[in-house]
Each structure stands twice: as structure tokens, then as C-alpha cells.
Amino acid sequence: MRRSVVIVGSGFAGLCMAIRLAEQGRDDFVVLEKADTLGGTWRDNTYPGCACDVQSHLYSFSFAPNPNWTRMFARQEEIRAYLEDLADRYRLRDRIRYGVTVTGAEYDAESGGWTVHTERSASGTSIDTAGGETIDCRFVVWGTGALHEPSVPEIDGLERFDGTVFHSAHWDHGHDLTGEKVAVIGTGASAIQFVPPVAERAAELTLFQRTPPWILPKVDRPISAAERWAFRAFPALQRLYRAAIYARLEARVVGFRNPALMAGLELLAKLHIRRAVADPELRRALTPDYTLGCKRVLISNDYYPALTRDNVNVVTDGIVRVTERGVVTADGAEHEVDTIIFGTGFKVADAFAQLAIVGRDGVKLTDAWRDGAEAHLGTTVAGFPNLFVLVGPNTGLSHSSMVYMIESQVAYVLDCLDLLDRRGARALDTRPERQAAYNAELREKLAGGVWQRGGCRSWYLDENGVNRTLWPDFTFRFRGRTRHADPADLVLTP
């Protein structure tokens, strides 16, 4: 099978790439999706309370605004419906092959293209024959993002536990938590959303907290029918509203780049704790000892009140092991539980570790990234021609919408394709020295920010303490750099 472009993943990134290719008349593409439906992280994460922590009108495509959002911060079901609507609106259904897992890809210098290896996914229900085959293509666009491989810590004895165990990204909806003793391990973005509804159903909930997060109030509310009508009737009004949200979020960058300026937000966060938690001992346990922004800043109005319930207990002692009946902590106590739920996030640094992606001269991507993942503009990787990575290294955000970054990267990919057409070239690669210079610039900007100087260890950092996750500047500057492909950064194969 021969295609011009293979897109891997059908979340925001994959769909954006597909839409833009179709709009440009580049119709010879296929989207490969390992699951049996589209949606990416908004398909996989269905835990109680799941919602976005970026305002709805910004967490959507600028070219496909949704005037019908019902809340300031959309919930999972509504975001998933938005993505499904996009697939219908842009007639992408026939371009997506479900139940197909990409296991690797190899670049062929002679043809200037890629051979993509696939296999049938265990959950796939599609009868398409692509699974288990190889697909030859000119370009590969990797659009799976980094938040798709759940991270479960290695805890001694976990396999011996007699109860139920699952990760928040694989929520067991068939398991009734009513009246159970539930252990929640982890206090990340997912945990603070599902802890309140689980606490209402469980007989007891024990939250095992290693490091408390900074949490700010969530300025959420329903969007009235009158507001939705106004956005439909006057699209410019919605664009203006989106721009106001964008500008307000961008202002946060100043604080992230200058940790001393975070004191005001820290005071707001501490007042948020004080208003909800009367017990001084619990307040101390929930108050971080690092600078706000060093780890991901969370927003919630019901998390702290949930922790004050009579049936909820916060444990800060480290976990030593799991027994058949429960969780043992460093103080020697055994906490008997019926169910263990992990809210421990995703394997961001190892997102590509299981893939056999082989570039020019037989170099594997895992070897090229042995000392840490890096790319040029987070999108191309030296030595891997005609491969584009969406939501790649150092494109993550701690202050604004990833959808904005995805649109910027897709525009860059399209300009690269146009450049190849204009020059009559068959392949495009990044110059190693330009990639190195770009990443040295990133390291310098990150070094002075709160992510490195805030006094914490976060999933933003790899095992060597290097931040290979975040973009450390205003997003409009990233858009400016990705608006056009600079031929000086690239090597074109005639």
C-alpha cells in the first residue's frame, strides 16, 4: 500500500493535520488509530469528573470554533463530541483506519520515503486489511502526543493484592466503588478531578500523597443560552472572547520565567486552602514547599472540600509495599483497602521508547534520543527525513492551550511540504547544528525559569533533570518561528 502521508493518532493533533491536508487538496493520506474510535486522550480518559483545565473557547481550533460550549471548562464528553463533529464536518471518517497499531517505521534513502509497520490492535473492531501490513509513504506525521501511556509506579507486592487495581486512564466503569475502601495513589491533574466524586461513593477513601500540588480556584460556570446564541449570531464576538482568554493566560509566562513574581499567586493558593480546610495539620500537609509553577499548577473548587470529609484520610508517609489486603506505609501502618486507583499520570519521557523508528543510515530514534529527546521546533528530528512529530519535545505548555501549539506545528509541516514542492525535492532533513543551536537556546531559557529553580522534581524533567517537555516562552513566539520553514535549517534531497 502506498500513501503520500501517514498520520499516526486521531486526537487533536492527528485530526488537525488531516483537516489541513484535505483543505490544501493533499488528499492522499491515511490516519492510523490503534483504538476503535477517535479522540485520543479525550477518548481514553473517562474517569468521573474528567474535564479540561483550559477554557473551552481556547481549547478548540481557531478555524473551527464551537459557539455551543456549555461550560467555561468543558467536560470530557463535550470535548469528545467536538472531535467527533470535526471528523464529520471535514469528512474524515473514511480516512481513519481503526484498530491499527503502528509498531515502527523505517526510512529508505533511495526512495526518500518511509515504510510503516502495523499490527492489528487487540481492541480493534475494524475489518480493514491495513493491520499487520506495511504501508509505504513519503511522509510520516506522528500525532499521538505524550499523554497516552499510563505511568504505574513499581510497588513491591502490588501483584499480590486481592482487590481491584486500575489507572485513571483505564477507568473500570464496571466496578462499583459504592461502600468500598478505596486507596488513591497520586495527586496529579486527574486525581484532583476524580477524588471528589469517588469520595462521595466510597465508604472510606485514603489518599496517598507524596508531594502536594499547588491548586488555584477554578473560575468555572455554565455558559448561558443567551451567550451561546450571541456567539452563533456574531462569530466575531466569540473570536474576541477567545482572544481575551488567550491574552490573560499568556501573561502567566512572565511569572514562570521569573519565579520571584509567583508570590502573589502562591498567596491566592494558600487562601484557597485556608477557606476550605479548617484543620491546621491538614492545611500544612496540603501546602507545597516549592515555588508555584515548578510542577503543573492545578485548578479545582471541590478537591480541598473533599479531603475534609469524615470518610477521607490523607496519608503523607511513603508507600513501602502492597499486601493482599492493603497498602503499607513507612510508619509501619497497613491501610486495608478494597480497590487501588492510580492517579499517577503518564510516561512522558518514554513516549517513543517502545517504537522501532529507524532513520537515515540505520539510526534508531531511541538511540538518537539516548541522552534525551530533542527536535527542531519540536517538530523535526535531524537524521529522520520527512518525519514530523506533533506535540514533540519542548512543545508542552504549563500556561495555555496545546491546541494553539498544534495548529502552529501543523502550519510548519504544511510549509515544509510546500517548500519541497517548490524546490522539486523528494526529502527534507534538519541540519544537526541548527537543531543543536535551537535546543541550546531552549536550555538557556528554561534554566532561569521556575521549572528548574522552583525546588521540586516534576514530570517536566527527564531522568537527567533536563526539561524536555515545556516551551519556555510566549506561544505567539513559537507561532512566529513555525510560520515558515527556513531553508537554512534544512537539507533538501533533490
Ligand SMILES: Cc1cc2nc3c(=O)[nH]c(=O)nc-3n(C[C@H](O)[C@H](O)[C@H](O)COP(=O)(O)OP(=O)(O)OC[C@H]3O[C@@H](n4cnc5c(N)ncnc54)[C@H](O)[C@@H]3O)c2cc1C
Contents of the next structure:
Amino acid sequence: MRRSVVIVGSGFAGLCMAIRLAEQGRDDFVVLEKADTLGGTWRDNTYPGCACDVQSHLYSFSFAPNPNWTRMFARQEEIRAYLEDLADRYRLRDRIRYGVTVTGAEYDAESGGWTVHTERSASGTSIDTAGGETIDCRFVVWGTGALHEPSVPEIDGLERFDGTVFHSAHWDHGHDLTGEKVAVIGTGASAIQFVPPVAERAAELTLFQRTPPWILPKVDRPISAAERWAFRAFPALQRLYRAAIYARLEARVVGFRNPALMAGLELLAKLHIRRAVADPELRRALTPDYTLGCKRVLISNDYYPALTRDNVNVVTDGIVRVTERGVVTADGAEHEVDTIIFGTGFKVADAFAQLAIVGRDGVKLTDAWRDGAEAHLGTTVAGFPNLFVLVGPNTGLSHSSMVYMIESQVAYVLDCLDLLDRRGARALDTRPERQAAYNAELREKLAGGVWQRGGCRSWYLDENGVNRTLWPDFTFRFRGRTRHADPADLVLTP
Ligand SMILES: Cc1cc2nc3c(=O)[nH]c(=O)nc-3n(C[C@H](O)[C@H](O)[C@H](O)COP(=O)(O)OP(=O)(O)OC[C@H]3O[C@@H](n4cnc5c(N)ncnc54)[C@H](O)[C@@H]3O)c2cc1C
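Having seen the form predicted on its own, could you now give me the structure of the form predicted together with the named molecule?
Then the entire complex follows, led off by the chain already shown.
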């Protein structure tokens, strides 16, 4: 089968690409999704308390504002419903093929196109999906997500544990935690959301903390019916509201780039701990010793109060092994539990490791990225013509909405397609020297920032300590650079 564009993934990124292509009349595309439904992050993460931590009016598409958000930070079900609704509004249902896992793709210099290899996913239910099909296309857009593959640390003896084990991204809803002894491993963005509701249900909750996160108060509230009416009646009002949120979040970049300025926010975060936690020892354990912003800054009003409950115990000794009955820590204590829940995040660095992507001259993407993932504008990779990566290297944010970045990248892809059309060219590749210069510039900006100088080890950094995750600047600068494809960055094949 030949297509113009194959989009892989149906999260915010894949859907944005599909909507924009359809709007431009570039209808010859297909979305391949390995799961049974769309939504990516917001389909997979169904743990109790799951919600976005960027205000929903900004964490949504600028071209599809939702005046009906019921909270400042919408919960998972509402965000998922928003994405499902978009699939109807933009008539994408017939364009998405579920149960199709893309395993790799090969570039053919002769035709200037790609052959995409697929497998039928175990969970696939779509009847029109042929297993193991290959699809020829001109362009491939990867929207496979950076926070998609759960990361579970290798702990000695874990396989011997007699109880239930699951990761927050694959919550076991069939398992009732009521009255159980529960271990939670990890204190990242997901854990701080599900610990409070689990603590209410469990008989005992033991939280294993390696490094405490910085947590600021969450300015959350329901959005009243009157406000929702006003947003429906006066769309400009909602745009203004969104712009105000955007501006407030963008201001944070100044602090991230100048770690010394974080002292004020650290004071606020320490007051937040002090207000909720009376026990000085627990307060000490919960107070980070690195600069705020070095790891993702979290927001919550119920996490610290949950940790002060009589049935919650915070353990800071390192985990050495798991036995049939529980978790053993470095001090020799065995913490007996019925269930272990991992809130240990995602495998960010090797999001593409499982994919056999072969570009020009037979070069594999895994080889091109052996020393670390690099792209131009986080979107194109030298040696891989007509291939685009959404939410690619250094497009992540620690201060604002990923949806803004996705929209910028999608605009760039469309401009690349327009450029090819205008020049009557077949394929477009990135000049390696432009890609190298772009990445050198990123490294320089990152070097001065809190992510590198803040005295922590975060998932933003790869095993060599290089930050290949974040965009280190104001997001409007990224938008500016992705507005138009600069022909000087590219090699066009006639
Ligand atoms: C719990 C949680 C909360 C978050 N909250 C926020 C927030 O508040 N603000 C923010 O800006 N960001 C947040 N993020 C980051 C979030 O991941 C992004 O904002 C955004 O949802 C990413 O969309 P995506 O389409 O790139 O990836 P995903 O949503 O991960 O979608 C990728 C899709 O690709 C599919 N796929 C993957 N591999 C294949 C394959 N080989 N073949 C076929 N299909 C494949 C997956 O099944 C999935 O549907 C959060 C992340 C998590 C995990």
C-alpha cells in the first residue's frame, strides 16, 4: 500500500499532525496506533489522582480550545475525552488503524520514500488490520511519545515477590488495595498524585524515597459554570486567559536559566512543607538538597498531608532487595507488603531503541544516535530524509505545555512539505553541519541552567550526564525557529 504520510502514534502529537494535514487537504495519510484506542499518555495513565500539571486551558490545542474544562488542572478522564472528541470533530476515526505496532522503517533513496514495517499488536482488535503489513510512503512522522515505556528498576529478588506488582502507567484496576499493606517506590510526578488516594484506602503505605522532589502549592480549583459559559460565549476571553497562563509559565524560564533566582521559590516550597508537616525529622527527609528546578518541579496540595497520616511511613534507606514478603532496605529492615507499586517514571533515553529505522546509505538510527539522540529543531535527523520526530530530542519542557511544542513542530513539518512542493523536490534531508551547530548551541544554553548546575541527577540527563530532553529557552523562541523551514538547513533532492 502506498501513502503520502504515515503517522505513528495517536497521542497529542500524532493527532495534531493528522488534524493539520487534513486541514491542508493533504488527506493521503494514515495513523498507526499499537493500542486499541487513541490518547497515548492519557489513555495509559489511569492511576487514581492522575491529572495534568499544566493548566488545561494551555494544555490543549490552540486551534481547538475547550471552554468546558471543569478544573484548572483537568483529570485524566477529561483530557482523554477531549482527545476522543477531537477525533470525531476532525473526522479522524477512519484514518486511525489500531492494534498496529510499527517495528521499523527503511528509506529508499531511489524512490525518496520509506517502507514502514508493522506487526499486529497482541491487543489489536481492528479487523481491517493485516498483521505484519508493510506500508510504502513518502514521509514518516513519529509521534510515539517520550514518556511511554514504563521504567521499572532492576531490584534483586523482585520476581520472587508473592504479592501484586504494577507500574503507575499500567494501573491494575482489578486489584483492590483496600486494607492492604502497600509499598510505593518512587516520588516523581505520578507518585505524588496517586499516593494521597492510595493512602486513604490502604491499611499501611510505605513510601520508598530516593530523592525528595521540590513541590509547590497547586493553584487548582473547579471552573465554575458561569466561567465556562463566559468562555463559550466569548472565545476571545478564553484566548486571553490562555495567554495569561502562558506568560506566567514562560516567566519561569528566567529562573531555570539563572539558578540563583530559585531561592525565592525554594522558600515558598519549604513553607509548603512546614505548613503540612509538623515532625522535624520528616520535614528534613522531605526537603531536597539540590536547587529547585534541577528535577521536575511538582505541584500538589495533598501529598505532604498524606505523608503525615498514621498509616503512612516514609523510608529513605535505599532498597537492596525484594523478598517473597516485602522490601528490604540498606539498614537491614524488611518491610512486609501485599502490593508494590512503581512510580518510577519512563524510559526516556531509549524511546527509539526498539525501532529498526534505517536511513540513507543503510545507516541505522540507533547507530546514528549511539552517543546520544540529536536532531535539528528536535524534529529532523541528518541522514534520515523525509522523516520527522515529534517530541524529539530536546523538545521537552520543565516549565510549560508540551502541546505548544507539538504544535510548533507540526507547523515545521507542514512547512517542509510546502517547501518540497514549491521546489518540486522529492526528498528533504538535514545538513549534518547545521544539526551539529544547533545542538552545540543547545548544549551551551543548557550548561548554564539549573538542570545541569543544580546538583541533582535527573531523568533529563542521559547516562553521560548530557541533557537530551529539554528545550532550554522560552518556548516562543522555539516557535519562532520552527515557523519556517530554512532551506539553508536542508538538502533537497530533485
Ligand atoms: C502522567 C503524565 C502526566 C503528564 N502531564 C503533562 C502535563 O501536565 N503537561 C505537559 O506538557 N505534559 C505532560 N505529560 C507529558 C505528555 O506525555 C505529553 O504532554 C504528551 O501527552 C505527549 O504526547 P505524544 O503524542 O508525544 O506521546 P504519547 O501520548 O505517549 O502517545 C504516543 C502514542 O504512540 C503509540 N505508539 C508508541 N510506539 C508505537 C509503535 N511502535 N507503533 C504504533 N504506535 C506506537 C502509543 O501507544 C501512544 O498512543 C505528562 C505525561 C505523563 C506520563
